[in-house]
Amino acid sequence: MNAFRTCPTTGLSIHRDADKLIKAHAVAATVSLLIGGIAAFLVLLTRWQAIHLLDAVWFYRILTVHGMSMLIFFIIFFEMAVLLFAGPILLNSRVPAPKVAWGGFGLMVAGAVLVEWTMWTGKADVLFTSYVPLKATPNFYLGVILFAVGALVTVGIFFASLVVAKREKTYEGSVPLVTFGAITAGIIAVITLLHGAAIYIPTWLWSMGMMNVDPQIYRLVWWGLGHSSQQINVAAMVSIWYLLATLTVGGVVLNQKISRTAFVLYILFISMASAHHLLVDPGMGAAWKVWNTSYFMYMAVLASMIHGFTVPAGIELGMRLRGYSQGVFGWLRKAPWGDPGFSSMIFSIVVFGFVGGITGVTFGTEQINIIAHNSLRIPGHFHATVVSGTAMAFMGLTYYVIPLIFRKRIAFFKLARIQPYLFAIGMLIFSLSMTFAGSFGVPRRHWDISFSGAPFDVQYSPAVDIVMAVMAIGGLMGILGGAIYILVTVWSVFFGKPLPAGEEEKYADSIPQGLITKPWTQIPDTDRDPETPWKIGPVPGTAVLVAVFFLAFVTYYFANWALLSFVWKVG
């Protein structure tokens, strides 16, 4: 049997082992999302003080499940699928050592199942961070180790596929920008997972009474895993932005060198953001804290700002090249907002940048961090980045993976079209409400924000109850959007109708618009520049959006310095 099949839509040669591995990782990611989503619902109804569903024991147990299932299992399973797509698929290459690749996947599944079992049975109520001296059963740490080793194997297969593609000359010139971004994600993944091994192996031995682990050393090394695992997300997410921009509207890359340089900045500097979790720790010196969370980290911020301009600008230019050039925002009004891949991408960019990015840089500042870090402002930040940013990008890509890889039509397509709106609006309300509640001092991790039964009295502004109720409503909207995504995905993959090769035009009511119009092939010859791949023109719409972003950034940043002055009684 031929080891490759040709995609009738893109013309790519798809290796059948890559095809199957992507499907397996995507299904595992969806199952993890379902488990994490159920936990999110229970945590939300407990956080909502008017309902306060769970007792303290079950709250922390379910919060542990939510953190591990979402931030580790869902995200990394999907990222492995992205690597397999950006490597063997985009480079028309085979998967080297497919049995080893399946072995890596098996280790990831075994580790995830083991961790889930220990959490649900009450043997690992240690939260996502699992800080020493909190102690879980040894099987919890063993499960994380197995999962990390499996992920490292898959990353190794990705890098090996690049070598195979180069040797077998399955592509010409440099690797595509999407693949370059995936290489960035892969390098960060290796750094991250090695941090996990460096701390979880000693902690596993500690849990069996075989050695001691210093809590400060644990925190320092662990955050090289805990926070850096979310930096894999950033590189993968930005790569997906570039990919979806091309698939949905034929977005172009304004300057390959600048975009690739921004990815390199991620490799060099983005993991330093992990230090902001240690800013109140007495074991780390002030100079170390300032350098890690200011001067060096800003190079990673620069990289994100570059992508934050080049991706929207590429979308605008792609639309203008296709004739949508009326006014400043004519290209945006005429964009395919009914394409769930496009709307997911746009919401991912906007919420990640305007909410997650601005709050992240602000809270990562050493002085401001001290009034923000142990409040709900931090979960508000990372729900804007990981959930509204990364997860939405993954969702948008899924709407193209199902017809391209699974060769299925999108089930319940009308629901799929509204799903990004429901999820994005819900999570935006949720994130902003969390951030606002944290500004009133609502704690980040405490089961009962009223501290009932405590020997002291806690008084909040009357506005807090309203804010928390709004947060719950936004969270429920987001959970409903996530449930629709899971329904559409699972039904499409397992019960969906096949998509016959070469007949995409007949199924406009059940697949994304980009697969029908194929915008990446539709740039008129008159718009071609003989000297460069694209006729680079002005992008006034993106320039206006960037100006609004900077205004919002400056306003929020200095507002937090004003809040800090109130705490310090300065001025």
Second form
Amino acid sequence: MNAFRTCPTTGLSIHRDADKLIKAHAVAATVSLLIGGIAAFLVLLTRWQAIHLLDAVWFYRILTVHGMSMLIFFIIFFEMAVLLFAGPILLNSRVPAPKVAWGGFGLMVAGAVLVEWTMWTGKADVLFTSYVPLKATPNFYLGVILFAVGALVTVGIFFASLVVAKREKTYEGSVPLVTFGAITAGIIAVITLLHGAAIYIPTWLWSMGMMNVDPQIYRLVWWGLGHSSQQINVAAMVSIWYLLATLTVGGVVLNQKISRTAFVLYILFISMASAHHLLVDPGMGAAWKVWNTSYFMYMAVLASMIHGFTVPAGIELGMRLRGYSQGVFGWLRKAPWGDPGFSSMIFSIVVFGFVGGITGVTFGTEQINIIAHNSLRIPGHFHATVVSGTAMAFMGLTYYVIPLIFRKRIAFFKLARIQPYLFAIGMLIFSLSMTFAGSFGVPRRHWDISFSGAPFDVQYSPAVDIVMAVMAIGGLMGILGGAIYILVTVWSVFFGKPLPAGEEEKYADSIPQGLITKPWTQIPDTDRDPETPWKIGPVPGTAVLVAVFFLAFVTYYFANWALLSFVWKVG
Amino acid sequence: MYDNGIEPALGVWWKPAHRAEKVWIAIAFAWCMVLFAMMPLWHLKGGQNPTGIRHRVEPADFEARTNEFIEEYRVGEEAGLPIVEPPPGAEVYLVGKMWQWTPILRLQEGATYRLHMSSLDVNHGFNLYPFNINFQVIPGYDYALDVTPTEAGEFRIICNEFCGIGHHVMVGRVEVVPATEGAARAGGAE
Ligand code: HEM
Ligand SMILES: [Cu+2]
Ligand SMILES: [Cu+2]
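Provide the structure of the form predicted in complex with its partner chain, given the form predicted alone shown above.
Following is the full complex, with the preceding chain placed first.
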């Protein structure tokens, strides 16, 4: 049997090992998402005080399960699939040492199973941060180590595949931008996983009584892992934006130099962001906090703001080049909103930028962190970044991966079309309500904000009850969206109808539009930018959008300084 | 011909950017400098900064110091916890341990105290209700901040770092008395 097959849709030659590995990682990611999603449901209905589903023990236990299954297992399994796609597949190459790659996958699965086991049996009620000296059973830390080593192996395979592709000349010129983004994600993953080893190995030994771990140093190094891994997510997500922009609407790259430089900024400054979590810690001084929390004067933020412009600009220009050039926003009106890949991408960009990005930079400001740390504002922030941003982008990508890699049509395609709307709007309501409740001081990771049994009473403003109920409704909507995603993808992959080669046109009712119209093949061979109204460059719509974004950013940022100035004087 | 994201970039791609792109990068860069400048500026001019005096401390030593502090300024008891009323300017000690904040503090509006916080066991979180002021309380570290209550009233300290199964009942109390009343008390005591 030939080790390659040719993708009938894109013409890429697809290595069968890459094929199988991607499938395996995607399945593991989906199983993790399912476990994390069930946990989300239970935790959500407990935080909604009107229902208060779980008892305290199970609340913290299931919250640990939710954090680990979602943030670590789901996200990283999926990212490994993305790397295997961006390397071997996009470069028309092969997976070097497939046996080693399977070994890495096996380690990840073994680690994840071990961690799940310790959590569900109540031996690791420490939440996913496992701050020392809260102690879990040694196997919990061991499981994380196995998982991380497995991931490191897969990242190594990805880098090896780049070398092989280069040596075997499977492509000309420079790697595609999407692969370049994936390389930055891979490099950050190595940095992250080394931090992981630096903290989990000592902690594992500590849990067996073999050494001491300082609680502050634990937080410092742990967040070197915890926050840098969020930067893997950002780099992977932005790569997927570029990928989906091309596949769904023929998005172009305005300028390779700018986009690639922005990715490099991520690598250079990312590991400093551990500081975001230590701004109101005793262990570090002001200069250290200011310097590190700003990632060297906000150069990683600059990178994100650049991508936040170039991705929509590439979409707009690509559409204008294909003739959708009416007015300022004609391209947006004519966009394929019923294509779940497209709608997911847009939601991912908008919610990540407007909610996740703005709140993140604001709360990560040294002093403003005083009025944000450990309140619900924090999960409000990161459900807008890693959930509405990264997970949403992953979901959108899946609708393309199923026909392209699995060669299956999408089951329940009508449901799939509305899935991004449900998930994105639900999570938006959820994140905003959490952020809002947090600004009243409502703590995160808290079983009972009626404080029954506490020595002193605490009464939040009645507004908090309403906000928490709205949060629950948004969360349930998001969970429904997540459930539909799992139903659609699992059904398509295991029971779906095959997609015969070259017959995409026949199946407009069950595969995303981009695979039928192949918009990336319709970009005219010209260097001339299309005429636009207002004469403010080739992408006036994007210019308006980023102006709105900028105003929102400035307003929110200074509003928080104002809020801060009202509290007690400290310092 | 424009490149897309999924095909290799051919030839020399280090080309000048569009003007729109350059303008946005310039704006974004300027904004990043503003974001950066705000933090040192607030250290100089602002009233709320999280970086106080800090050093390592053995939990047992911190507990001993707190007990001395309690003995010195104790004025009563509530819910089994001592109420402590230190004079303005005093060094104030607050201990977090599973699952209690000790002692209850009675402070004066407008007066400044040096508040030392630490934990005797695991991480705890200091959250001042209803003002939403938050600090991390870590065993082995003495986190000291100069605090000035700006308003009289009843306050709570809610633990907002997960610290085990009693986390949600870990609520402490701070009372801030109006400046005039405080002065009268201080006068009466003399
Ligand atoms: C499907 C919809 C989801 C809902 C309704 C949901 C809901 C929640 C809730 C209620 C909390 C508890 C907040 C607290 O008490 O502090 C939480 C925490 C968290 N969630 Fe989600 N979540 C969802 C999806 C996700 C996804 C996809 C991820 C990651 C990719 C994620 C990552 C996290 C993390 C890391 C925490 C923090 C856990 C901790 O504080 O230890 N969530 N989520
Ligand atoms: Cu506590
Ligand atoms: Cu606590």
